[in-house]
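One chain comes next, on its own, written out as structure tokens in the form predicted on its own.
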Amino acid sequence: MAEMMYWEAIRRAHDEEMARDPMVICLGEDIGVAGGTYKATKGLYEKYGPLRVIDTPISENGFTGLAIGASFIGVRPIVEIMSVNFAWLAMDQIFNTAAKVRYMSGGQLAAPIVIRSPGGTAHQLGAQHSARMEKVFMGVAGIRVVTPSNPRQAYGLLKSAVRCDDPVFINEHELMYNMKGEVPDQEYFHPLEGSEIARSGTDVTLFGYNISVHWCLKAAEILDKQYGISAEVVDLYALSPLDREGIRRSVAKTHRAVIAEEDEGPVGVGAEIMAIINEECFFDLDAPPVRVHSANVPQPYNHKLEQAAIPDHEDVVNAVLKLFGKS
């Protein structure tokens, strides 16, 4: 199984889906001749053309709409927004037309779209630049929310999506492209539902996704070295929909939950999961629920103040202590 970079990772999935398929096109601001920002499309632009690598203006609505208009005649196209922050501008289109048009059209009209963009705080990017936005994305009816956490997953859900019928959002994380990885030697589609178990434990449940997966992994191994505590880390790559049974099947087995992400905590990924472990997995519960999230404050450019906002995995291992009753 070879090792490969996220951004290479991703960059594999476009080149054999557009080698595969003629109508698989991808667009974007600087994806063609610059090879994008993240360098998930580098090369690309050489091997199949201005016509199939496309470079756009700073108009996030206006190509993104015509991805979507390209999708209701059989083009395959895979959007990528620079930063999620941009995808403010282009939420008309997405919300209001991919995420509907097949129910608005009785089943006649599909947007089999795919956009890609990384979102979260990397370093000193501002308030601006450093946006969470899955939970927004998550909470329309219509598209498809994932959101991997490392290579193989980046790789395979990226195959995936483009081979769906549904419109998919694939939130990247900016700090997260040069993270190494194994990835299959062989074709692999990563399903667009479910959760992983990343590790397995008995005493504590930590969900997390995207970037908060590796807190919590690393969270685990400390709570075990030092605490004797047995935590279970579930990565909940796919946010829409969510892992209803995934999350009620871990909690039933170890009684607390922790769960961690980048975002604020209001109306959040977090808050739905609370929602459905409370639903669901209530009288599993040997105490209640705990949520590890960022300050809710646009995030600060200084950086004492950004990662004082922001939490890690020292966050999760207090949370979890609290839940013991060790803090």
Given for the second form:
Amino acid sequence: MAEMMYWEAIRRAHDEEMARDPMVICLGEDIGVAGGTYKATKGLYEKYGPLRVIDTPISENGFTGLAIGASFIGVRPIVEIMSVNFAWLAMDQIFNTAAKVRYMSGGQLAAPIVIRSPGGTAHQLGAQHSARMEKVFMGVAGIRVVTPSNPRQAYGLLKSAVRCDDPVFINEHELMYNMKGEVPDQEYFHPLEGSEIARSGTDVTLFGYNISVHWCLKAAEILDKQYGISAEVVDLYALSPLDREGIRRSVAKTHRAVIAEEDEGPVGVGAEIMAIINEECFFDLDAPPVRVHSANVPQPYNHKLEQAAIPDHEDVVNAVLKLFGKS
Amino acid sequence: MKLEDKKRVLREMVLARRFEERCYQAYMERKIGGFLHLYPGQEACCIGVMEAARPGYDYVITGYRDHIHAIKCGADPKEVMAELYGKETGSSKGRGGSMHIFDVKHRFMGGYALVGGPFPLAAGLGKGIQMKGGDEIAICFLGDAANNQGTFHETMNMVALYKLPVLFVCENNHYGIGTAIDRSTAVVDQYKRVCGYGIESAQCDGQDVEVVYEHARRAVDYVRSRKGPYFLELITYRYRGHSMSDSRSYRSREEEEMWKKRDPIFILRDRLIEAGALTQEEFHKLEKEIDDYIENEVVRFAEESPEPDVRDLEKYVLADRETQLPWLTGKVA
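Starting from the form predicted on its own, produce the coordinates for the form predicted in complex with the partner chain.
And the full complex, kicking off with our chain again.
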């Protein structure tokens, strides 16, 4: 098994799927001649040409709609939206068309497109380049939401998403493109539904997805070494539909839960998981579940304020200690 | 247009008119719900353009005033009416309603209810055609008010840039909901608005179906021969309000009467009578035949069809689970 970076894994999935099926195309701003802002499409323009690797104007609603229309008649587009903040501009096409067209046509038409986009706080990008949108996507019927936390998932999720007949939103992270990890040498399809136990434990479950899985893993290590608390880390790579059964199973085992997300707290992913735990695991709980999330502010530019706005592994550790009455 | 084609086109326009008027009646009887946007007055637009294109072969997409476009592409009027009644036999199985008629087997790719929304989708159909390499074209019918959406400009830029085979047909009926075009739009001649993108365009009378046909023939040939996209503006008028909840208080009855003197059906009818190809009696007979057909077959079918089963409420949200299992589970054989 070779190690590769997150962006290389995404690039490999693009390449394999485009080589397999001439109807797979990719489009977005700067993805062709410029090679992609995060290099996820590097070299594909030279290999597949301008008809299949399409540099688009900076008009998100327009090119996302173009991809949707093309998908109606057999094209399999992978749309890169350079930053998830710009996906707000494409909301009409994503939510009013892609997510609804199968239903409102009585099953006659579907929009099997993939939308990939990085979100999250990187290095002082300010309010309009640091948003997270996964909670918005997961609240809408008709579109799947997945979010890879490592190169293996980034590769396998894109492969599965391209072949799935539903629209799929892949939530990546600004800070993860250079992350290294093992990716199987042979072709690999990561499931679009379910969750993974990233670390097994018995005393508390830490739920994370995308970058927050890494806070949870680091927190679990600290909890184990310094406090003798055994934490299980559940990686919720699929946010819609959510793996209710996986959530239930882990809480039934550990009886405590902490949910970590980078997004603002209100109406978030954590709120939804909290609701599931409340509905389905109430009598398994030894303590009320806790959420760890960003402050409810637009991301500030100032570095100190920015870091104060978002959580990290220490916040997860503190949340667990609070659960155990140790803080 | 040959004589027999003119007679068929007249028949199609009468069917379009009577179908829509019957919808009006069914709405007043509360048989049809939701919003209902009717087409009387504009018949020559869709029918004239599609007469020059290949219905059922070329891809067609439009906004919410979509019943007649679907029928002209080949949709069965019975299924369209059943859709308006919300029935399982409807063209979108009762899930779409008036604003979301779909008939994909006849390449009618849908009516969409967000103003300007279909522009980029039409570009996408053009992209799909470009990749598949056939000689189909994509035709996008939208009203004048849609041209003030950002999607109009985003799309015109892209179709010109990528040379996509899309014909845009602007049915300029002078009103965006209840606001007159000169009160919402800086340039009222819509065909001029695409010049900045280097797109060929023309404007013509949208009340005379033969004029529409001649202009559309040139436009369709242009797009089909892969010279690029084309924008055709048709000057027309809708007799009824924007939708059924519109009392038309924003315009005068004199204005409406003036347009009714240039009724698309009467223009063609009078021309055929003048040429000795039709008599007044034959025309009345035609109207009667169509009314009987709509009443006895179309409306009856809609009335007698079953409602969707409530147990199927969540059907069609996502693709069929069984066929998607390899991607949902990652277990690919």
